[in-house]
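Take a look at this one chain, the form predicted on its own, written out in structure tokens.
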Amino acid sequence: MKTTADVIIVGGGVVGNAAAYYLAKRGVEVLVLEADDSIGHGGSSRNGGGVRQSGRDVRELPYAMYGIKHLWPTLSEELGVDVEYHQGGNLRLALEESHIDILKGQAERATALGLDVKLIDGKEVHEINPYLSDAIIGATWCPTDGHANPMKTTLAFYKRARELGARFISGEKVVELRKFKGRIRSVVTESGTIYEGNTVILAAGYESREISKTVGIDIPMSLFYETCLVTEAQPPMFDIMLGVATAEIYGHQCDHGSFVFGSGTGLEPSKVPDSSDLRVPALDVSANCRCIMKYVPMLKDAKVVRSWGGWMDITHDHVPVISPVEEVPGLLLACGMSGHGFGTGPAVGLLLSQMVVGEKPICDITPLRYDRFKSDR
């Protein structure tokens, strides 16, 4: 087995797979190491499929907007897999005036960067989507937002990257990085195998924190548990992505009629941080259903056929780290996605490939640098 490559990517989620694809497309030799036996086992397959720009931190907006304008519309054709991308727009809903204040601030910051998003009243909300609760008093409306299938997208990047020559090894957990003459050189796995490359991209979710510590880099982030549920198939209602001002729920109707919702209960911080524990707490599904019914009461009789959960890597400021590491030349970080990794995955993968080959990046990544967390005291 060959243990060398130009670029070694740690993590076989949507970000790692997208980076592998864009690098292989440029003729770069790529090796991807995935700790789990399956590809996309982490957050890439454990989310509700939102592909949005609205409601994002302004530091994320440039690459989120680029991806939706230039990458997502042709992704199915490019990868040879229907990733079920729909650009039906996104309503972020408000039930009270305090919610309107949140949405107003988000809209103002986004429009300042050129995003087409506006604050609308309850009447306009129901004109766009008559299936929602009459209690909704307003929302932001972003017509260029949408949704896609997370698992299909992640595996489509994997499939196409392999076709272009990228190699993937699953069940190979990385435990250590090593330098040679001050520069990144080796990746050591739990099996004792040592892989060598000129560049290492660390895109392993929360596990990136422990791995990066082996070369003296700490990324302030923590684990946060999120759950999703899917209903039985419903008659066609709407193709719009839904979110809410308080970020309690988000969801959409799939091609086959089921609704998928990602949601929280407020109890997540109390869950013991164990990334191997993927059980959905007993209280979560019922709490999430009650929340969904506040916004989409027409689903009150829909049966829940499946629920699942997963751990997100949340940075201290809830913004991803996409950055080279000055102290360790050759090391690139792509972690701390804070629940935003899927929708921006193609753009982040492209950014990483540009950083490797020395192309001008699609946007300025300075605000995403890891050293923004350095102490100012």
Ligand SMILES: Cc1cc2nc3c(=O)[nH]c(=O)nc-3n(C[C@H](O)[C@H](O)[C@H](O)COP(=O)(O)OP(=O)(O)OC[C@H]3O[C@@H](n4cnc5c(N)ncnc54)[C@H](O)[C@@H]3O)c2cc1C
The other form holds:
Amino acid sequence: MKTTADVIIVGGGVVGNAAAYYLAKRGVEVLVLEADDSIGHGGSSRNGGGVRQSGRDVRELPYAMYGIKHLWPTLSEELGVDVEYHQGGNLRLALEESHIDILKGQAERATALGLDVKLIDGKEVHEINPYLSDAIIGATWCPTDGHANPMKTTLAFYKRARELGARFISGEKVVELRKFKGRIRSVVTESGTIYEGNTVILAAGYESREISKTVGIDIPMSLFYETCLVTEAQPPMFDIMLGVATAEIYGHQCDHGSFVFGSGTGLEPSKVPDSSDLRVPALDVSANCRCIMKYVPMLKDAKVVRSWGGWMDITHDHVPVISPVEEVPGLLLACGMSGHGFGTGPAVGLLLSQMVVGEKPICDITPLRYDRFKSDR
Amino acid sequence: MIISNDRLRDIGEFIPQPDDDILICRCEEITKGEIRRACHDGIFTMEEMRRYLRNGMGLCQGQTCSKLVKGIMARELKISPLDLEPATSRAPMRPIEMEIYARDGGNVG
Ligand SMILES: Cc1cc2nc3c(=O)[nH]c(=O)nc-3n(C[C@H](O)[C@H](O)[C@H](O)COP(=O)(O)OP(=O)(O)OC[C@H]3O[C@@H](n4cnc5c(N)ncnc54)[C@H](O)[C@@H]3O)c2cc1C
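Please supply the coordinates for the form predicted together with the ligand, as a counterpart to the form predicted on its own shown previously.
Below is the entire complex, every chain and molecule, led by the chain shown above.
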């Protein structure tokens, strides 16, 4: 079996698969190693589907906006799978004056960066979306945000990359990286196989931290757990992505008619971090239901069909690491997506492919470097 | 092991069959042909299949069709059905209204 490739990607999530696609499209020989038996087993298939720019940090906004302008609108056509992308806008809702204060700050920061986000009152909210609670007193409105189907998007990048010749091996857990003559060279897996490449892209979510440590690089990240639920299909109501000022819930109605909402109980910080433990804690779904009914009371009779959970890889400053590593030439990091890496997945994949082939990147990525974390003591 | 997980493994061409139109997942209306075709898109596990097509994601949660899906996939992928792990079952066991699910004693006010 061939164990070499020009580029080896560790992790078959939306980031790894998108990078594989954009590289294969550029004629580069790619090999993706995924630890799980299923491609897209991580956060990429477990998220709320938000494709948003509002709420993003100034360092992320350029590529978040690029993706929404240039990649998402044609993605289904390009990949040959309907990824159910809808640009219906995003409402971030407020129930109290204190929520408005939070939203004001967010809207000001985003507007300063050139994003069209404005604060609107309760009446305007209900004009945009008549299905929401009368108790809502205002919101921020970002008309260019939206949502998509994360499971299909992640597998669509895989499918198209594979058609273009990218090789994927599942059930192949990477445990170590090795250098040769000062450059990255080998990728060692649990099964004992040693793969070799000229470039290695580390896109394994939180596990990237353990793997990069084997070549002396540590990325400050932690694990954070969140759950989602899905309802049975409802009549078509709205195309809008919903969020709330308190960040308690987020969700949307899918093409299928069902509503997907993500949330937590507030007890998550005390959960034992273990990315292999995906069981949904008993309290989560009930808390999610209560929060949803506060904002969309008419869903009270909607039946919950399924719930699931996933882990987020959160960096110390909640901004991803997308970066070359000078100490280990040939190693590229793409991890720490910090709970919002689905919407930016296509743009990050494109950026990685540009870094590999030496194309001018769609934006400056130096603010996303891995060595930006410094102690302030 | 590694060889069977190589997603470029050759499973041959997709050949249409006369019964490709039969419904396998009734809840989500997924046909045999769609499942077979997805295998050729590189969908090699039951977890991937239901994420790709929504089979088994409806009201019965795959209780009726998952054995059938497994058999179709195994034949198409030229492997034993024993090599296909079932997708994870997920709470609740039966669909429950939000208003009822919400009453677990939390946030009583
Ligand atoms: C409940 C929830 C809701 C979310 N909602 C949103 C949202 O609405 N919008 C949004 O933009 N984002 C959202 N996110 C975040 C988003 O899902 C992630 O940021 C994104 O999927 C990250 O993609 P990734 O490819 O970096 O990571 P992952 O999808 O985690 O992929 C990493 C892959 O690497 C594999 N791997 C791990 N270790 C190894 C190893 N040693 N060797 C080989 N492979 C390995 C894993 O199995 C996994 O498949 C949410 C996340 C969760 C959990």
